[in-house]
Structures are given as structure tokens and as C-alpha cells.
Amino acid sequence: MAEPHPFLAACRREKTPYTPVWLMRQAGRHMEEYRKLRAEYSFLDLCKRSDLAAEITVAPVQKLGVDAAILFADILLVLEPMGLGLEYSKDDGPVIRAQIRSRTDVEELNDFEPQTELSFVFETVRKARAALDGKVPLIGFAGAPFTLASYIVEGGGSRNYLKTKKLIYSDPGAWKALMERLATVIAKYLNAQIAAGAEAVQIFDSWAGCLSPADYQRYVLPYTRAAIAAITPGTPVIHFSTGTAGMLKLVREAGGDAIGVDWRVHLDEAWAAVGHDVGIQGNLDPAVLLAKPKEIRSRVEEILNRAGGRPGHIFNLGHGVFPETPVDNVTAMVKAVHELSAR
């Protein structure tokens, strides 16, 4: 029987040969082949083709010799179907037309079966794993009930996410209604990527710590917990969160095989506070790739020796790729971190 990938034994907390690492948007601008795709069609276009999504997810895989593909898509994909006005901005920033201001308005959201209405996304799973041929896994992805929440409730991004804590505060009823209905649509929406060749899956909340622990752990843990229990059984499941430094013990709570932190708490703190019977992944600031690759290994160096060798790291950044970052710079921190996590 072959040995499993380093980032899937990873995700398992089993012993690898080195630590594996992957980066949240490889598959980004700071890519010059995705950059000439842009310059052609749309973001949601490129979401919608098959054929070019899976090329984009499969490219840094072949460029930067990371230990994971991740699918290209978007988080936001599933509320078009739900009726809520998906579009996108030309400096790709979403736009949510109908935005959820009641319980009416939730319980107007349409019912919808993700293999049907998002059948492109599948479709670029099963392509991006058969061009992969096994060389690494295919990581799936979707976005936490609170981020899509927020992003629903807000129109958009947000800095302050008034709308969001208003709606939280003035109607709980509503928004344990929203909650529940995304809870539910983002755990079916997995496990269709999962029938579809998913390996493993990661659930970004990234706008979670815009809340204080007390707000997490009434108004958001409850359907995280509930979404990632719902995952298919064997799937490792990778919770990541932003600005959470202060709650991780509540985000471990919510659930997954390995949590992913951002760059603002030491590796080593946050591996004890969510608890080492789980894995970790993280955690380098992105804006360390803007560095000089001598800088760049220092940083590495510093986070490998945090997290002491002990099975269950996945070396990634503590958010997305900037679009400024050299690609030799990425290729010289995966070299990085391949060179002195061998063991």
C-alpha cells in the first residue's frame, strides 16, 4: 500500500519526511499565467470554465512545487443560487445585491442542490484531479457560516461589520435562521466536492475575528460545529480563521482536523491553545515574500523550530499571496521550508 502524501498525513498528525506546505491563493495574481487569463475573461467567467479553473488550480502546483493544489473558485459561489445577486467589481471585489435584513428575508432564500446549480465547480474538481495524476491532493474549499453571513448581511466587505452585529443584536431569531440554512448549504456543498475528488477541505472564516469570544461563541460556533460535523466522515478538515488569536480554544471547539491561524500569535502558543491533539497550519505574515529570500528563510526557520518537529504542522501563509509577491520569492520559501523541516 503507497504511503499517503505528506499533507494529507499531515492533516492525520502522522509523521512525514518533511513538512508539507501549501499557500492560500497560490493561484493568484502574482501568478503571471493568471494574470493573462484575466486579462480575458472575468473572475466569475473563469470560476464558471472548467477547463481554465482547473488549469489555474493545477499551475502553481507545477511552478512553486507545493505539497497541495487547492481548487479555484470563490467562497461567495453559493449564494448565487440562493438568489442573492452575486457580482464582482473590476478590482474583483464582490457586490451582493439583496441583502438580509429579516426573517423574512432569509426565508425567502432559494433551496438549491449544489450538484446541480454549481456543477462547474465539480466539474473542476474531477478535471484538476485527473491533470494532478496523483502527484498531490486536491484541497476543496468553502466559506464559514459567519464570513458568508457577514458578507450577505453586508453587501459586501466590510471594516466594521455594523450591519452584521446589528442584525446579530436587534434579531437573533433572524440570524440563527441564516446561520442554520448556511450551515447546512455549505456542508452539502463539501461533500459534493468531496464525491467529486476532493481530498481534504478547508473552511475559511476569515472575518470571525471581528467578534469578541463571547459573540463567537453564541452567535457563530454553534454552526461552524455543526457544518464541519456534517462533512463526510475521513475527510480532513482544515478550520481556518483570521484575527482569532484571543478564542482559539473556542474555534478548536468548532471543530476540524487541523486549525489554521494567521501570522498575529507564535505557532507554538496557538498549538497549545487549540491543543496538540490536533494538527496546526500556518503561519507566516504574507508580506514576508516581499523580502529578500535570505529574510524569508529566517522567517521560515523560525516558525519549523516553533512548531519542534512534531507531527501535524502544514507549513502556509496567515492569509492569501499579495499580488505584489516575486513568484521566485514563493519558490525560495517552499525550497525553505522543504530543505530544513527534513528530518
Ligand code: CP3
Second form
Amino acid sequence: MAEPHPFLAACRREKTPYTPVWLMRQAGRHMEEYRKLRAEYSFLDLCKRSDLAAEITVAPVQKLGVDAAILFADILLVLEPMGLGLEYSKDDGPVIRAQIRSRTDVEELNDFEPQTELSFVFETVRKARAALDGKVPLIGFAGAPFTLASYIVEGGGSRNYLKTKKLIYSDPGAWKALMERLATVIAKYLNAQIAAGAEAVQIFDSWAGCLSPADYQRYVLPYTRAAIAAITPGTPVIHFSTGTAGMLKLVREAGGDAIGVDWRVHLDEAWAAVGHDVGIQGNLDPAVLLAKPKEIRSRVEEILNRAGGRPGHIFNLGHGVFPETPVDNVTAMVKAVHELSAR
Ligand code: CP3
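Since the one above is the form predicted on its own, can you give the form predicted in complex with coproporphyrinogen III (CP3) too?
Starting with the chain above, the whole complex follows.
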């Protein structure tokens, strides 16, 4: 039998010859290949052109030497078929046209079949799998219910999430309806990615850290748990969030075979908090990749030391790679992880 790939083995907390590594947002603006295509096409057009999206998915594997590819797509793509109106503006990031303020607004959202309305994503999965040819596994992904809800309610990114929190506190029934709807959409969308060939999936709860642990427990955890519980069994799930060092036990309760953490917590402390019966992913500060290779190497070593060679560590950044990151620094990081963790 062929050796399982180190990334998938680590997701199952099996021993690996070295610690596998990939980078969140590796298929994006720090890559020259991406910037070239982006000069010609809008971001949404690139997502919808499955041939180009597959090319962008595969490029970092060849160039950076990472142990997994992540599908080129976006967490917000599901908002378009829900009838919310999605645009990516040059200066303000994503803009969502609809305003969700009540239960009626939630009830008016479109029910849709990802298989048909987002078929371009699954086409990308199939083409990327073919191009990867078994070299490294392909990770699919979706936003977590809270992070998606925050974009929907705020109409875009936010600093303090005041509209979202106001809805939670003033109309918990509407919030529940929205979160239930999103949990269903996310599970269906991920299962369709898995059916098309995604070998692991990551759920991004990028903004959960704006909440108190009590609010997370009450207004977020049940819905993330429902989404994760509905994912096709046998496919590893990585549950990522940022700013959640004070509530990692709750994050873990929501589910996931591995928990992704940011750099605001020591990796060993985070792992102890979630329990050693799940894997851990992280957690280099992405800003470290702006330093010199020697400094990067020593920061990599610190994190590997905290992981202590325990099976189940997937090396990653604590959040997405910055667009201004020199590619040579990324390859230095990947090389350092492989060399320093070789066993
Ligand atoms: O990891 C990868 O490289 C694969 C593709 C991927 C994108 N977005 C492509 C993208 C992934 C995994 C995402 C996830 C995503 N999208 C998250 C969660 C991760 C995180 O960073 O917290 C979030 C919150 C989004 C929503 C989103 N999409 C924002 C806020 C923005 C604008 C700001 C930004 O980072 O550019 C996007 C646009 C986006 N998504 C781009 C890319 C390559 C840039 C588009 C461009 O070229 O202008």
C-alpha cells in the first residue's frame, strides 16, 4: 500500500517523516503567477474560470514546495446564489449588497443547490486534482457560519461587528434562523467539494475572536458544530479561527480533526487546551515572513519545539500570507519546516 501523504497522515495524528506545511492564502497575491492573471481578469471571473482557478491552485505546490494545495475560490462565493449580491471592490474589499436585519430578510434568502449554482467550484476541484496527479492532497474550504453571517449583516468587513452583535442581542430568533441556514449551506457546499475530489476541508472562522466566550458558546458553537457534523465522514476537517485563545475549548467542542490557531497563543498551550486527541495547525505570525531567512528559520524552530514532535501538527501561518511577502521567504520557511522536523 502506498504511504499516506504526510498532510493527510498528520490530520489523522499519524506519525510522519517530517511536519507537513502549507500556507493559508498561499494561492493569492504574493504569487507572481496570480498577479499576472489578475491584471487581465477580475477576482470573481478568475474564480469562475475553472481552468485558470485550477492553475492558481496548483502553482504554489510547484513553486513553494508545500505539502497541500488549497482550492482557489472564496468563502463569500456562496452569498451570490443566496441572492445577496457580491462584489469585490478595489479599495474596500468585499461588498455585499443586501441588508439582513430581520427574520423576514432571512426567510427571503434563496435556497439553492451548490451542485448547479456553484458548479464552477467543483469543476476547479476536478481540474486541480487532475493537475496535482496525486503529488499532494487538495484542501477544500468554506467560511464558518459566524464569519459568513458577519459579512452578510455588516455588508462587508468590519472593525467592531456592531451590526452583527446588535442583531444577536436584539433579535436572537432572526440570528438563529440565519445561522441555521448558513450551517446547512456550508455543509452541502463542502460535501459537494468532497464529492468532486477535495481530500480534506478547512472551515474559516476568521472573525469569531470578536465575541466573548459566552456569546460564542451560545450564538456560534451550535451552528458550527451542526455544519461540521454534517460533513461527509472520513474526510479530515480543519477548524480554523483567530483571536480565540481564551475559548479554544469551546472551538474544539464545535468539532474538527485539527484546530487551526493564530500566533497570539503558544502552540503547546493551545494544543493542551484543545486536547491532544485532536491535531493542531499553526501558528507562525505571517509578519515573520517579512524578516530575513535566518530569523524565519529560528521562529520556525521555536514553533516546532513547542509541537515537540508529537504526531498531529500541521505547520501553517496563524492567518493568511500577506500580499507583500517575498516568495523566497516563503520557500525558506517551507524548507526550514522540512529540515528541522525531519525524523
Ligand atoms: O488560500 C488560498 O490562497 C485560496 C483562496 C482563498 C481566497 N480567500 C482567495 C482570495 C481563501 C482560502 C480565501 C478565504 C477567505 N476569504 C477568508 C478566510 C481567510 C482569512 O483571510 O481570514 C476571508 C475572510 C475571505 C473574504 C475575502 N476575500 C476578503 C476579506 C477579501 C479581500 C481582502 C483580501 O484579502 O484580498 C477577499 C478577496 C480574495 N480572496 C482575494 C483572493 C486571492 C484577493 C482578490 C484580489 O486579487 O483582489
